[in-house]
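Quick heads-up: it's one chain on its own, the form predicted on its own, in structure tokens.
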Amino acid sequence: MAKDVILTGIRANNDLHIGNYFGALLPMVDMAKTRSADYQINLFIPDLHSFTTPIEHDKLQNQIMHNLKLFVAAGLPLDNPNIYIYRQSYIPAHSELTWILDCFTVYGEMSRMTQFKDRSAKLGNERVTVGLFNYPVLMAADILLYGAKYVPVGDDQTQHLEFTRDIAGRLNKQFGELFLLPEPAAKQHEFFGKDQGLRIRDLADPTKKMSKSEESDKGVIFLGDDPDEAAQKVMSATTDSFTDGIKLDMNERAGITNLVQIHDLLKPDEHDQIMAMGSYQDLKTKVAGTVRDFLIGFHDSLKIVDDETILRKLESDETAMSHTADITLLKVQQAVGLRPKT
């Protein structure tokens, strides 16, 4: 390829909330737009990864399209020829290469993965699937098929990136130069910048980050929420019993600090005005109105996103990415004896 490849995934399932919007969606859109002149940007939908843990399968297709529309409404361009958007499962080479890599991966490598151990502890043995155990091998295939050099990874996926480098190096050593290795984690953080951003907290329980919960979503502002209902969630947010004004302290005043940070993300120029408010009720009213206005505007942008335009982009890019992936897969198949060498 003429350009180095940056690869990252667009979540296939689960509703996205404002924490995702500021922490992942906007940075991804900005990265795609600002780096596309110098790099090929691969944004894939990891639909195969989505059911390594239990999901509602009958909703998956709608969630894929809904989440894609959210990215487009947030500014992801569909007319940039250097940005490719594709569904993982629509390119069979992902699954085929995963099986080949499986056969060169030892059990101990996967069993040592911290993320697997953490997730399996939460699920319990009866709900832990081989797919969850095998997740890093599929992730390696996602990266290696396209020779991706840069892959933004959080601390919880650093092990997976290093495994990708290990398995690629192992096959390269045995069969010759089959794969381009992605840069190691330190180089990835240097390239993308180590994430030090704010973590929006749950409105009902500000001691934890905002995320979809099986118990209650009353502390989560989803991008698809009715604006008035979202405003009511803000008005019901957990605060504290201090009476000496608006002060930032994530240890003792996590709820109030969280509300200020949410408002700062939406209207950074009004920080001083927010801090000068005399009561928690005034602050909640202000933040609730700002969240409501944001969602109204975002929903207006969402309404004009055209499904057919997205589908045309997907189909075109999947054809191009299938060609690239098949070239890599054939080289591997020939090396391991599954196809005749020409």
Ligand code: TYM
Given for the second form:
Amino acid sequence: MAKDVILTGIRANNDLHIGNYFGALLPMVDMAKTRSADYQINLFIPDLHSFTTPIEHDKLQNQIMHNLKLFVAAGLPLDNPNIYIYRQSYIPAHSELTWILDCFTVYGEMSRMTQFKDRSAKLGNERVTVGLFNYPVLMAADILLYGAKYVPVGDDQTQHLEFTRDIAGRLNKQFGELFLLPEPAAKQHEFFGKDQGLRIRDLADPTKKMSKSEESDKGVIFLGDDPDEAAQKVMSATTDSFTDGIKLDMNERAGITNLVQIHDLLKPDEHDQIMAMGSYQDLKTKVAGTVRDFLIGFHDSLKIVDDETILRKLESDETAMSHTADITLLKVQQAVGLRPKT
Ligand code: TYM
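Take the protein just shown as the form predicted on its own and give its structure as the form predicted in complex with this ligand.
Everything in the complex follows now, all chains and molecules, and the chain you saw is the first one.
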């Protein structure tokens, strides 16, 4: 019997930051290391999503390769036949299914997507693209083509996952069982052993999530950052003026809570030690040291990643996944009348 699929995509429009790492890459790598005998693992680069906001296009090829290397440096095993890596644009079924799904998606539901509202408010009407508007539909196609059941994503993508369930349910209702629906958010969290979706905050402005699209990278720790500079970013993190010790409260004390959260993700066993720290300064010094050590280790792993092995795996995985995706696409094309039913 076919294995259930765990799938996620991480855009290559920039270097990855620790939010991407903890929100999506690490859960995926953990699954790949521990559950690949029971599940199929798809970790892909949604390259068509890369320029939903403006990028430097001549850097995209290098960035894609770099991010694939980050996957491997994070521990993704390449020599496992249940783990697939691929670039979205190499599998045309993603674009074709998107167009079909677009025609069953209404303007109102895309306009309500929080991420679209936030980004378009920043960019203004003349710069916001139709691509940014309908990218949740492309994301739905990415998931539905492979019948993915579990999709590890950060908190900011939960709404898009819900939309994926909606559009799949809508087509199933009209045409019969075409798609397998991904599990709802609560079940996803349960599967990945969390109580909610993860949202790492910007260090300089902890009211916002850490994001690669920020104009300033003062509050963003990239995986490629120089470890000392990253430690410096932690030391300069915005906190608050309470003086009654380390207390967790994402509303009133978001900066310090965010730092504790980052430390917990890197060194879960030291939570009690961190909470007992006497001052914010001591806590920052400890978190800065832990982040520095993490990046030093990560960069060491990155140095030994071999491009050739990745390229060989990409080629064979893209062939295999094209085949899978085409089977789903044909079912949909037949259902909507684009291909004869056999
Ligand atoms: P992207 O590339 O913006 O982000 C990649 C992943 O990182 C998570 N993430 C965060 N998690 C915690 N804290 C943060 N501050 C933080 N910032 C980002 C994101 O939630 C995401 O899981 N549309 C997706 C990519 C995508 C995709 C898919 C994901 C395309 N197709 C299909 C899953 C399935 C995106 O833009 O992620």
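Because the structure is a prediction, the values reported are computed rather than measured. Think of the rigid core as the biggest set of C-alphas that the two forms share within 1.5 Å after superposition. Numbering follows the first chain given and starts at 1.
Aligning on the core only, does the CA of residue 328 end up 2 angstroms or more away between the two forms? No, shifts by less than 2 Å.
Aligned on the rigid core, do the two forms place the Cα of residue 114 2 Å or more apart, comparing between the two forms? No, because once the rigid core is superposed, the C-alpha of residue 114 moves less than 2 Å between the two forms.
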